[in-house]
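Here we start with a single chain on its own, the form predicted alone, put down as structure tokens.
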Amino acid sequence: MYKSNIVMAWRKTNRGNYIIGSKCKECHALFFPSRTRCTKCESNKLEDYIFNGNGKIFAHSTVFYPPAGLEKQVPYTVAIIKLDEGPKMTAQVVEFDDLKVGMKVQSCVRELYSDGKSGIIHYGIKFRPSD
């Protein structure tokens, strides 16, 4: 019961639901993942940038033969998400009936994996359809 309450609390909050990249202070280019040098203008003046967590499906695939450690999760779907601000990232997509290229999605916090029945539960960013 206690674990369930913690999980539901995280699902209902935006705390920790951050996609952090970087923004060039010179040309304002955005990057994910973060960089130390801008590939557009070569500046090394970058700062952290928090993306809004919304985007669209650019491409997707369902995994049936996973890498070691993810065997219990199959099948699962991963997608290239084009964030509203421009950069693309790869993430798992959850809570969908029919996934399509161009579909709007939003980031959410979900379980990635756990270290056994009584081990640590690891959470991370995934995406789900949005309106």
Contents of the next structure:
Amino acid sequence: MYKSNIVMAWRKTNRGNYIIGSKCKECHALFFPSRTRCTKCESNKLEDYIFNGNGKIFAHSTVFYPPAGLEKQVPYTVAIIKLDEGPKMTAQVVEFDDLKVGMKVQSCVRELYSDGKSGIIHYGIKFRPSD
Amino acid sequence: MMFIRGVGMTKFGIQDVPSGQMIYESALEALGDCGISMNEIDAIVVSNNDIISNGERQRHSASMLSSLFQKKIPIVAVTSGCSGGGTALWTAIRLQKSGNYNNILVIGFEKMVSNLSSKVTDEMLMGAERLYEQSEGMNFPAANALVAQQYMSIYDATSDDLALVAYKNHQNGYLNPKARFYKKKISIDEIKKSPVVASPLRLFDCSIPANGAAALILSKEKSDIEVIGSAEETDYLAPFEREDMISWDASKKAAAEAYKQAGIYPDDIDVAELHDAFTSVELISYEDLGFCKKGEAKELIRKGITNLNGKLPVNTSGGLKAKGHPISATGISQIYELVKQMRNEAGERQVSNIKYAMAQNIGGAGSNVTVHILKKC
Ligand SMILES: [Zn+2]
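Complement to the form predicted alone: the form predicted in complex with the partner chain:
Following is the full complex, with the preceding chain placed first.
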């Protein structure tokens, strides 16, 4: 469904800056990634939901042999973050000294990867300690 | 009543031969094993992943087999990532239950190692969730590393425990002429000092790609090997979508269903081939399959219970770790090993007194799992 809400449209074009999932209008279940149908109550009345970006480290790993495109970031740390609102997501974690399960983190915008030396730089969500 | 009449497999390794040749070789061994001809095969179930980098680009594997064997019979292709072989067998068993086919040839094949290893890795990580994981720097080892990290921190399993799994499987693979690491000695020190790929997983915690094919003949005719349990279960693709990662629902459910069909308990299993895509997966599987309580897998490996001379030998073939992991061929090769063990044809790695054997084949990081239980008649 097309939304004319200007703020929402702007946010969507800056998708990388927000953790956008969806919320069921009937049972209020939250989802990440977005869905067009609620898997809890089968409703198809869902709206975009922007997560507040706060969460905790659920599991983490530091990668030394990366997929193509991330060579210059090695080593980098990936984690499963449990968002305060409930859903989990996978993201990189940056700017930490000692990473522990349960540690509070918040989202931030960082470079994800680039298409070669002179190519487009893709930005997206990473997490950093929030304390 | 369903029986396995014959098994065959190529050596798993880096031989650069066309897939067709590997398929032929494994199928002929399986036919020869039970002394029947291709004319007695009524249907084929085949599994393959169409690896983009192997230069073959043969998507229609069903029709390819028709040409290869010059047979115009029902041929069904089943693709299911790393669990392709197990899923092909699961499918063949249901086909056979329909009553229309006497002998079904089940084949898994994969050609992986003929190109740059970066290409192969790139292919393999497609087992990870595409949209929301891969752009975050996740690949298949990283997805499994997250699982291992959580499991190890909760249950106090250590990197040394993982090394013991790798060492055990390499010792077994050393004795298996069909294994990629046959007669290649790997020390515990080499394993512990290998580079970290994605913490806590080191290089020697990861299985090794290989080329290979494996085949079996499933039949209504009585043989010495009966299939008494066959289950498949599927879970969400990405680990982050699941409640927790320390046990895999698909594995637990498939095992429970297979035990129920077989009418036996975990204690009854005498030998098992488990999906050690990563050493941590073998540990978690001990628990999911009921071989020990939750969190106690480390005791099994520390006490040598799953060693070749232990109470429950696991991965006597060397497993994915040392035998090699040609994706779709792996699940069938597990059955090959179990049949060889049950017939006392496993040479230097022979285990004694087997009545019940189990094969567990996993696709993705616990995304789908098949469990098969065999009985020696
Ligand atoms: Zn709902």
